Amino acid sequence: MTDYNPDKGYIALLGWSLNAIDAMEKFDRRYIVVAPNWAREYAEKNDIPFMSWNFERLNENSFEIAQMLKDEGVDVAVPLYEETVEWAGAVNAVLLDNPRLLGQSMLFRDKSLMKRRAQLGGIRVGIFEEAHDRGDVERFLKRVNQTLLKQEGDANDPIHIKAFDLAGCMGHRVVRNVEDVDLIPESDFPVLMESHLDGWEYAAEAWIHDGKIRFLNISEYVRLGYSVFVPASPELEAMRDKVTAEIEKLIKTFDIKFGFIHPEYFIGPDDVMYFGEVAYRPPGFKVFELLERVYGFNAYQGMVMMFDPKTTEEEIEAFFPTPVKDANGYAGCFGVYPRNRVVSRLEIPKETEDHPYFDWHELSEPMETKVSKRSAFGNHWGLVYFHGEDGETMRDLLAAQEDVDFYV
């Protein structure tokens, strides 16, 4: 990209993402991309702007990229994925020279810590402590169903297990009994441990610059780790002023002043509303692409602004439609997993594909005949996605989707 705007900032993207190069090419911005060295080949056939790194862990290096970055004349840097987080906020201690925002960054990446500093800010939340191993686990799920009065006999209320670090359903495992724990390995040590939340789910997508929400989206899960749509229904979007209220709550807990969040939320009894986690990073299940395909605005785009500090008020007031009001009706996605343990190819349902909201599909023909068994939430086989008009029938359909075979 040449005809970038020199009044506008320089943007490192950490992470490798096609659809956030994309949307940088057509934006106004001077851009590099940070990601391992096996994209350098891609980047360079495509003239991309490139620099190698290796994210995997931090070490006494990790400054190194910070000060490459300063002396390439990047202004800030934007997480693309959750392990990127804790690299943006190092890089950008030194970039923007606010040494706290590497303190900020890993209460995005631990669990445990974004947990106690949301509770030291009144901000609901349920039972939660760290395991170690299962004999932690055991005592954890014994001690929460005697909080529970639970009788003998009665069956025990679920617990969850969650990675520290991890992003959306990976590592999360719900335990019922001592069979569940014994299932654990020992690898997925140490992880945090959380009472269940009984409840309707939801998360948000909120833009921040200097300290305020200038574009909020309601994301209604229909089942998490399978389905989503944008906006939310009537019924969720009735509650948007309480959303709003809770997540600049967590605004100022976390003393974000810049940037992108996506938070997840429980609405349990009276509307009562409880804290699940929050990520400093773009949502899983393609949200940035479902939002797009209803509102029409590029939400990296919006993202990058949001990190820039030479965006102007006129700009984000120019950029970002009006929620809900703008929307072209509803756009959803469904994750498909096989639900036979032996499959040949893959075969989209007749009532799936003759819907009149069913819009595309990025699955493929099966690598290997053989399902391997689910391993907690498991990852999906790929995206199905749907646009209509109506809300509950966007609803209704992307449950239906996982009672039909997409793969036999």
Contents of the next structure:
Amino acid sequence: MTDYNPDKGYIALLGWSLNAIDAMEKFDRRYIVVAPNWAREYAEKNDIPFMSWNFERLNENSFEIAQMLKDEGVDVAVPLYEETVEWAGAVNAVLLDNPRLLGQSMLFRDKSLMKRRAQLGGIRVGIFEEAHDRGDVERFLKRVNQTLLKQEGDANDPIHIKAFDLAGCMGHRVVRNVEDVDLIPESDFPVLMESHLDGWEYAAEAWIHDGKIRFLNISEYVRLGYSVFVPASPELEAMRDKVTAEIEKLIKTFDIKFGFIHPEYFIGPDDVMYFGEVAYRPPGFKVFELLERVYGFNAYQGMVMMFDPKTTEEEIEAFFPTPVKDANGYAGCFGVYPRNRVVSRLEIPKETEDHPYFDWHELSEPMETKVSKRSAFGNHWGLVYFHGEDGETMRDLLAAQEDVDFYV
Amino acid sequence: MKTGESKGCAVNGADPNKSDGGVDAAHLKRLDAAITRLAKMSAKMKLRQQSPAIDQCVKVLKQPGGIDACFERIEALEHAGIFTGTDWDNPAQLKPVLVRHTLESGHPTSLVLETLSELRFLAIASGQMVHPAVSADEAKNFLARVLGLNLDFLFGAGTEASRMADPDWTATLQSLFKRVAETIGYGQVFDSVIAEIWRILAQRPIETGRIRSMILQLSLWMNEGGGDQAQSGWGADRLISSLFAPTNETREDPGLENYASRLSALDDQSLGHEAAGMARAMHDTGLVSAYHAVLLRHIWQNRPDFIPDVLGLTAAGRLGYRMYADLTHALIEKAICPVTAQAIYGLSLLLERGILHLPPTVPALWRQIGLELAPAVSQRLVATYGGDVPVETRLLAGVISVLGQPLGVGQGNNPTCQAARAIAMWAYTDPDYLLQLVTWAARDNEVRMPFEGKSISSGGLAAGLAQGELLDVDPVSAILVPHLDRIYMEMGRMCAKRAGDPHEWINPEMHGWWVARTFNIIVDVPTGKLTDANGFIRRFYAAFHPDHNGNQPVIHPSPAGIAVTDSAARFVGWHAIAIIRVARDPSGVVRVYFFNPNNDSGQDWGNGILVSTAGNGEFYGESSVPIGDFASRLYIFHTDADQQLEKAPVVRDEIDGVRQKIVESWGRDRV
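After the form predicted alone, can we look at the form predicted together with its partner chain?
Everything in the complex follows now, all chains and molecules, and the chain you saw is the first one.
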């Protein structure tokens, strides 16, 4: 990009995301992508400003990248992936001369610390514990079910275990009985264990500037890990005020002045909200794309504005639409996992393709015919996008996708 | 917030009430969304959203009204970047002659982009859209040429169209071309169709099937009142009449049976008029009317003294006929009928060429007349041409055409330029050898050729470049090309381990002793770089240029290889041709006259080099360019060792001029 506004900040994107790069190409701010060396060739070929860096565990080198970006004249770093959140914290601590940012980012990166911090802030969370081996998991499973007054022979309530530092569904397992415990590989430990919360799960995306929410989206999950749509249905949107209050609690508890958060909640009986977890980066599912489809604004650009210390109030006011009211319908997406063990080709089901809400898909022909068994919530093979006028139709349509084959 | 409140929002500008003549509103909504996504992509990321947009265009285009729907959105599609980074990006560089090839390729992405590209020209031509590189008039001219070259798509009944795998596309292309014809006006189309037919006829092809269907469409069009014929249509009458009403007695296209019964009632004078009229139509156009066959058979049975007239023979032809009347009669009896009428032209030229005076030709033709075909060969001919006449008749008619019009052989829509060139060269210079090969192929379904002492049989070899049935070829090619193609590939395999270009050994072994053994190539095969360009040019001039070779004309056709370039002078590929003559044209320029088996030889090679097929001293079927231009595209030729001595020195300026043209075109990255 050559024509940027010199009065705006110089942005470093931490992590390689073509959609984020595309957003910056069309935006008025100078940018540079900081990503591992494997992306260099593509970046150079396409004339994308690039700096190579290996985001492994945060170490004493972190100061080096901060210094490099400072020398380059960068104003702020924006994390795009879970793995780069603490790097952004470390870098921004230097660039913005605010050492607290590093500590804050560590909270986002460790699910156990995160829960404790939330609990300290008076936010309601489920029962959780850390586990270092399978014995810990088995004990926790028993204790939780004992607490629920289950008798010998009753079906157990499941517990969830999650890796401390992986994004979203990665490393997330549901454990119902002792046999499930045996399936957890040694390498997954240590993990966070949580009791299962029955209820309506949803996520929110909040763009925060100057400690205030500038745009709040509620994403309705039809089924976790499979499907989501925006804006949320009227039933869920009815709780927008409560959701806002919960997120304001988060902002206060985690002392967030600027940036973007993506928390998950359960709504239990009596509309009580339980905090699940929060991420300081774009959601893994393509909620940003869905938002652009219904509102027209580019969510990455919005995120960058939140980080940029040179962003003005007027700019923010002009940028974001009014939630729900300005949406031109509902946009949803469904992550396709093959249902058969052996597949030979992609075939969009007729009932999906013929539905007036069907928009497009990014599925491709199978690379291999054998489908590996999903142990945890693994990665989907691509998304199918929908757009339409009615939220209920959208929810039913997304749910119906679970029962059809895209790969045969 | 109620769901209902969001309903009023328009979806990306499209009015869902507008049905666009039957396209599903959901498809249009998806198309508009896809255009928006593509448009929103930054330039560097454009390609990521191109194929979903193209996929959605396919869905819309395949529905009734899809062409109109895409036409309405063509400007949005163009601005969004549907053509970015594709071959269609710059409309000023597109070629009308390539459109057909793309439409016939059946490649889905190319089909869509080609269709959209035509819609873009339509929008520019009608003033609906302004393009910096193409004016409305240029767009109109482009479309007129495209339409002329693809008339059968307009009428939907064409053989090519029906060959396409997807019937939905056939309907789509028909409505595309209909829209094109309506927009630019039938009058203009009409003229370009006529011009196109004459352009092809100037090369006198043997296979006239496509031209015949174009003329048929032309006449239907005129009957349906194709509008403003007053100021257009020059030359249409001659084309249509040559097929449907060449003479006085056929003026109202009476039908073959009526015509036959009329003939027996004609007096000598009228019969003479009929004969002269038929001959004139045939020699004017290179096309033969089915009525001509009826007349010829009538004359052969009743008044053989009129045969020279009905064939339109000159003194040379008349002498040949007088000396070989029995053979000529037998050829007429066995080969000529309304379906094979086109062979009458071949028969006439065969007599004119005087090849019957070569001792082996006459007995070889007698063998051909009595030849029985192997069952597999019969089946192949029936599969290609249908069974309305005996396969022996079909093949004999084909043999007559090839011997009469050696340079009318074409490779059709097949990658077999080597085999087509070989057949043309043999028909031209070695007709009895060709007849021998036809006999082997037809009777034995096997052809044998020696390669450096080892015999190669086509029987045991797998198919070569031509996979499956050959398209648009004459009967001789239909039975012979599969064998030649296999042998050519096998010879290639036998040379695979040798350094250098295999044509050095294949060309003389395959074509005959008269292909000279000294091989000249300007490209270093392993690297693809130019090598000794000056020496290459000097040797070519020394061997072929009359000012440098002692004014020695070319004796046998000389196989050569050219680097074909497109109109932007970009390298397209290697191609086999044969140098027929090198001579001064009427204006005194030394030109190379050559045979190009691709049968659409009027090509633009870029850098101002236009291949001419008529008007510069060409005989029918020859292409020509000035010798310097030819040398600048040449990459392989054969010479005899002693041909390389310059009789008069080749000056440095000439060599530098040619070299300059090489490095400005296909040699750009090969220096």
